[in-house]
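To begin, one chain is listed below as structure tokens, in the form predicted on its own.
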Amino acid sequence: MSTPYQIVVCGSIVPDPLQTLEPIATPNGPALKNEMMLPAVLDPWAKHALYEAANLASKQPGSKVYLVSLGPKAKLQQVMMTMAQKVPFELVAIDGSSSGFTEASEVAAALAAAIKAIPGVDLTRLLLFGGWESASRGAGSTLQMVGEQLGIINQFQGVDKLTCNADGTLEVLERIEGGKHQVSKCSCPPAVLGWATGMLPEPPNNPQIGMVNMRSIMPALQKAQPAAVGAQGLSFASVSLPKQQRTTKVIKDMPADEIASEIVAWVSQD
């Protein structure tokens, strides 16, 4: 007997990884140069989470996927025109800054409030998906805080595979240190799963799915509530782009401690 789930994916929009990002100081705090002009994409880690969510929902009749995303409405609309053709989902949009300089706790509070406001949301059937990491908010803490604010205790990070058993239990394959995995079991939802790369390829574009999704995406963008997230009160002594430098040295049978010491010394040079 399959168990229907409510799967909520938290995913932010980020500048296209192929773009050169230059940090600058503005009257409203730190930002990126020409940030609103940079082409945006859905965060790569969140993409994996969304594809895994859609795959799970297709195998569990009655399940539904929601994508909760915080960002400027104009940018969200651009990104959703592409993402809408990938997998079925219902968008929950929040109008606010998608900058990587925003405070993770403020973002988590806005996301948690939006999830609680989803009509008919049932926390006992909720699976909260998101990226283990992020291309903008790489603190690795936002998803965890969203789960905590929703009262979800069972949290798994670095997930590569999720198996839903016939008895309703969840089996989670998590990454751990040393390039290994561990298998964890969860008796039932709710649960938080921070996805790594998962096991699925990127699905091809499907215009029919896109048309169905766009019927709900445009109204969701029009109803997007503003969220007060930012970087007020923060200041940086200096900002600069990383230096492009490559130094190669080949040594056999060097202890790991000595390798680490040399890397630290090299990084510390300036």
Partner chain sequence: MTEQVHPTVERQTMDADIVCVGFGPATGGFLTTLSRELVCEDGTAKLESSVAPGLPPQVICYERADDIGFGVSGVVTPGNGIRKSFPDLDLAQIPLAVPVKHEVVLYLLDPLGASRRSALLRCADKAIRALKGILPFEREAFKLPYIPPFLRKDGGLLLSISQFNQWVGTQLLGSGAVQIWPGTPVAQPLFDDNSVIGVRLLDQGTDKQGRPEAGFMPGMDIRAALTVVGDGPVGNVGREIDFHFGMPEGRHKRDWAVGMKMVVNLPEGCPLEPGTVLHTFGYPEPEIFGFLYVYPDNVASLGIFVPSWFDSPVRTSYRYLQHWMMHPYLWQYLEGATLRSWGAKTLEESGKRGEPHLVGNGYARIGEGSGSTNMLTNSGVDEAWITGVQLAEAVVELLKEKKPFTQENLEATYVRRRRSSDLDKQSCIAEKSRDGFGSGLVPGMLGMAATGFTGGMLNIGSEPKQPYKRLPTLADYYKGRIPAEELEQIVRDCTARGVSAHSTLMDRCGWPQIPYDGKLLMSQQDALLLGGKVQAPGGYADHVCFLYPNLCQSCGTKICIEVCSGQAITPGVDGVPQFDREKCIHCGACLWNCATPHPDNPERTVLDFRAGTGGLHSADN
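Residue numbers count along the first chain shown, from 1. For clarity, a rigid core is taken as the largest C-alpha set superposing within 1.5 Å between two forms. Values in this document were obtained by computation on a predicted structure and should not be read as measured data. First, how it differs from the form predicted in complex with its partner chain.
- Relative to the superposed core, P17 undergoes a C-alpha shift smaller than 2 Å between the two forms.
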The other form holds:
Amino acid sequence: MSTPYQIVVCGSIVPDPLQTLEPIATPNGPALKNEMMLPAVLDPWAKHALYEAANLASKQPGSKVYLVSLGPKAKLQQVMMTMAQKVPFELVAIDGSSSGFTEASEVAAALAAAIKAIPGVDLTRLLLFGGWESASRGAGSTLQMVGEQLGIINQFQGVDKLTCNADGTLEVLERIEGGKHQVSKCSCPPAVLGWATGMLPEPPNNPQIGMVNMRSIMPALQKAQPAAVGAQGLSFASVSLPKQQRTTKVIKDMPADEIASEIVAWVSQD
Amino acid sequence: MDTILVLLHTEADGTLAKPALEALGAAAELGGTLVVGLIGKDVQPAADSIASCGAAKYYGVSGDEFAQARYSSDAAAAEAICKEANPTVVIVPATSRWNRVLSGVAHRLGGRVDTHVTGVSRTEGALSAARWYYRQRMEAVVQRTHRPWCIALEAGCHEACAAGAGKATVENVNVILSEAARQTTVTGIKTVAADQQTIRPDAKLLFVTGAGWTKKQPDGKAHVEEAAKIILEFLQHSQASLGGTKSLVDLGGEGQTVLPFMTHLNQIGQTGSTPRHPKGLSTCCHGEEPHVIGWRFVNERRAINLDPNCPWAHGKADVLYVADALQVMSKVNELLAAKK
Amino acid sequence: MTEQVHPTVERQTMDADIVCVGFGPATGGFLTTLSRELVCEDGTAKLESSVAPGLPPQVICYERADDIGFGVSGVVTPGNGIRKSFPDLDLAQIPLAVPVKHEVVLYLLDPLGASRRSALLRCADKAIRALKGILPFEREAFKLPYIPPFLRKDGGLLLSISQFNQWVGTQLLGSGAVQIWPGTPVAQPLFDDNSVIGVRLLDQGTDKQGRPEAGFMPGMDIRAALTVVGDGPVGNVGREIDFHFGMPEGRHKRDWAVGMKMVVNLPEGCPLEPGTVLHTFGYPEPEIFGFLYVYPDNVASLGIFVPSWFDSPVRTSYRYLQHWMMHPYLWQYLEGATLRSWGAKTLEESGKRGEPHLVGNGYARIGEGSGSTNMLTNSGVDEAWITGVQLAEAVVELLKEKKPFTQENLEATYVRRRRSSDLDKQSCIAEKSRDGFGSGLVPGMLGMAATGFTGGMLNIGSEPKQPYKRLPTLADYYKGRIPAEELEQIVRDCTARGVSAHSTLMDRCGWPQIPYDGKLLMSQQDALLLGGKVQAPGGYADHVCFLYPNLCQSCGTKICIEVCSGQAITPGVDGVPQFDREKCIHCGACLWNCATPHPDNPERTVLDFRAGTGGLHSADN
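Please supply the coordinates for the form predicted in complex with its partner chain, as a counterpart to the form predicted on its own shown previously.
Complete assembly follows, chain above in first position.
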């Protein structure tokens, strides 16, 4: 027997990882230089979570995937152009800052409120997905707080695999130290799953999925509620780029044997 | 004055791991009242092992239910200890177990949380935490007005507390788990066989491999099997931990012949891990700033690459050997084998 | 011949009313105009779709790059057409946009003595230097005291097309009337007898030859009553249509250029005002033109154009760009600048002469690939935009009258509009304005002046030849400068090392080494990684293809290797160049630089430039 789930994926947008980032100070706290000009992508780990959600939904008839995303409306729209052809989902857009310098608890409150407001949402069938960390705040703390606000105490982080058994139980593989996985069994939803890389490849672009998604994405963006997320009570004494410039000694034309001896000597030193 | 609660969990054998002692060491230097909270099957031996750390009080939540790393029970235990200790600051070691629950606990307490913190300090009485944003691409020093302030301190960022053993008095905090909190059970740990394990967090050396290992060699052909053999042999000899660049790890998803032992768990950098090792050797890598994040916390760095201008290495490595890594590493293996 | 692999598989089909290929200024103009006529303010359909009854026409645009703002360029444009589409245009809404304030044209002399200058130019240089006390001469640059009106961009705009595209895209998507899908290359047009009936998207999950692999997903067929081709100068859909239907009598695309540019943060205290435009010519080689546009916040876009009439078989852009930046006149502003982004693009420089059949049954051509660029005024963006607007007006007219998109109907609406517009008139005047450059810089400049001042009545020069017909051999090009034996040795060494030869040859001819500073001056691969951020997602076929490896083997110049903007084409085994997609920035220079004509079509070369994913990821170009 398959269980239909309501899978809510929380995922915001982050600057395309290839861009050069530089912090600047503004009257509202730190920000990224040229932030609005930087091309954005869906947060990489949240993206994995979305693919896992879609894959699960396709195997559990009756399931539905929502992507709840907080970010500046124009940027969300831009990112949807690349995401909407990937997998079917319904967008819940929240218009606000996607900066990494905002406070996780404020973001969590906005996300939780948006999830509670999804028409027909059934918290007993809810699987709350997201990335185990974002590529912006990089803290891995928002999702737990959203879960707490929705009263979910089955929570998993660093998830690489979720198996939904026929008896309704969930088996979860979480990353732990030393390249190992902790295996847990959870008797029933709701549950929070912060995904690591997962097991799925990037789905190909599917124009038909895109066409269908876009019909609901555009109204969702138009309906996006503004959310004032900031960083109350948090102050930044400094934000700086690490000094990564080292003096590199370039050794050319040294025979492989000699290089090998040097490396062995270096590796063996304490 | 701050009450600083250090929350620690015991390991499977009842001891405290190094990251736990490091968190304790960092907290002890901050001044204020130090309190220790312990969670595990039996916490008394662990408390005794740090009896002279200067803690004013030890709280413990113990029992079979708390042996396993499970959100519901760990959060309930941490919440209960916090309610007893009433701390202004909570410090935990950033283990996978604490990372899973700390922000949920902070939420329950009405506090705030910072994770992946690399240093805590006090300047002119004010507590500051250093942490990273945008995937280790920029470092910030933050202060907060909300209390309690919950902090997860990364491993390897502070000296371990050298407190001697003794007899500690642990005040047991009774936590009764609801039925719902028992819905999840940890059924085991999945690990690859020891001889196939390539991720070794405590290794002295991080060996980073790039996509070049699978590319065409000077003879116009790829030698993936040979590359795999050389890499594994080196790992075996050197006991290094293996990291892979995103492009190498991603090759697996594109149907190309790849190194069979290389998984996303090995991936370092922007969407991978940022491991800490005293030394790092990168081979056949090319990439730019985001990828370099992978060895941000590696102290001594050397690289082997055919491109003398390789931006992965330039300005980031201490030494760059312009050479064929396959050739050099097979020689290295010969030398290491001979040494044994 | 290396055929394009099209696995015979069942393909899914999707129906749309209009499918557009490529999102640039032309498609921007088309969609902006069209989207305003599709939906009423209350969201109901103004016009009805023929494939989704009850809904407005389904309009889809596919763009191959990973984002609609990637891999394009900074421009100075009159902006008249753009302003007409947006009467309330607030430039502050578009990052890096600024009105043109100050234009300067500079003739750059050669401070190093390394460039190849004709006797005439050397005399001119001597004269300028002799009279430098009385001429506007500063730091080896002669400032032209007068800019002809046809070259001036008074009241125009400086735009980053990346940012402009993103802004237009945002407006369009916000309207909800059209869909734009980046990261989705179109493999080919779909033909049915004499009609274009839609497009086929690129297969996904293939190996580099296009053969199915794990996760294979055949490219979908998108059928549409109208296919709008706006895929630029080297777009494969436009070229396929040209091959299929042929070019109109007397029309061909033989004049090209590669523009390589950087966006830089100018050094602090740089006195250049936003809105300043510098045009240069004369250096690093007389045939190479340069530009520097100053944006707000101390940011500048700068670069060079290397044209197809620069008859060097080792013409490169990157190293010349560095020497150009280091010219004393420019270096006074650029020393201490930092690279933000870098890229390159092909420019179709045939203008009106390269105009293909603008319409046919089921398709219409707009933008640069439709020959809209004005070669006299050096203006293309606004013109491209206007062609899009004209097509949209025509499409609305036909939709309202419920007339099909036949060649006849499109002729009567779109082509009629285009022919009666000022754009076409100006384009006709400009048609032969550059013919003089076929004989060199001086005849070229005189030719432009003649055309410009006589309104096209007087032109200098003759019809251009195909680029491959102009190209001298290496030995001829370096005659008198490098002994034949040494030249052969240099080429052999470079081939053995798997690298292009131009840099070594430039060293040999007296060009100094570039002093890398890691900020602005860096190796080409560093520029690729730091400034270009090139991506090449797997699972797609290679888009650069050597059609006849045997002909490549016997090619003497292998200029594709020398000209490649990303060093993605390198010497390969058995003398056939090899292509590395991970370095390709999709500039398309290899396509028209190829020195070997196609056995079946003299207007084509044996290097094919097909649909491909990835490329640059810089958004402030």
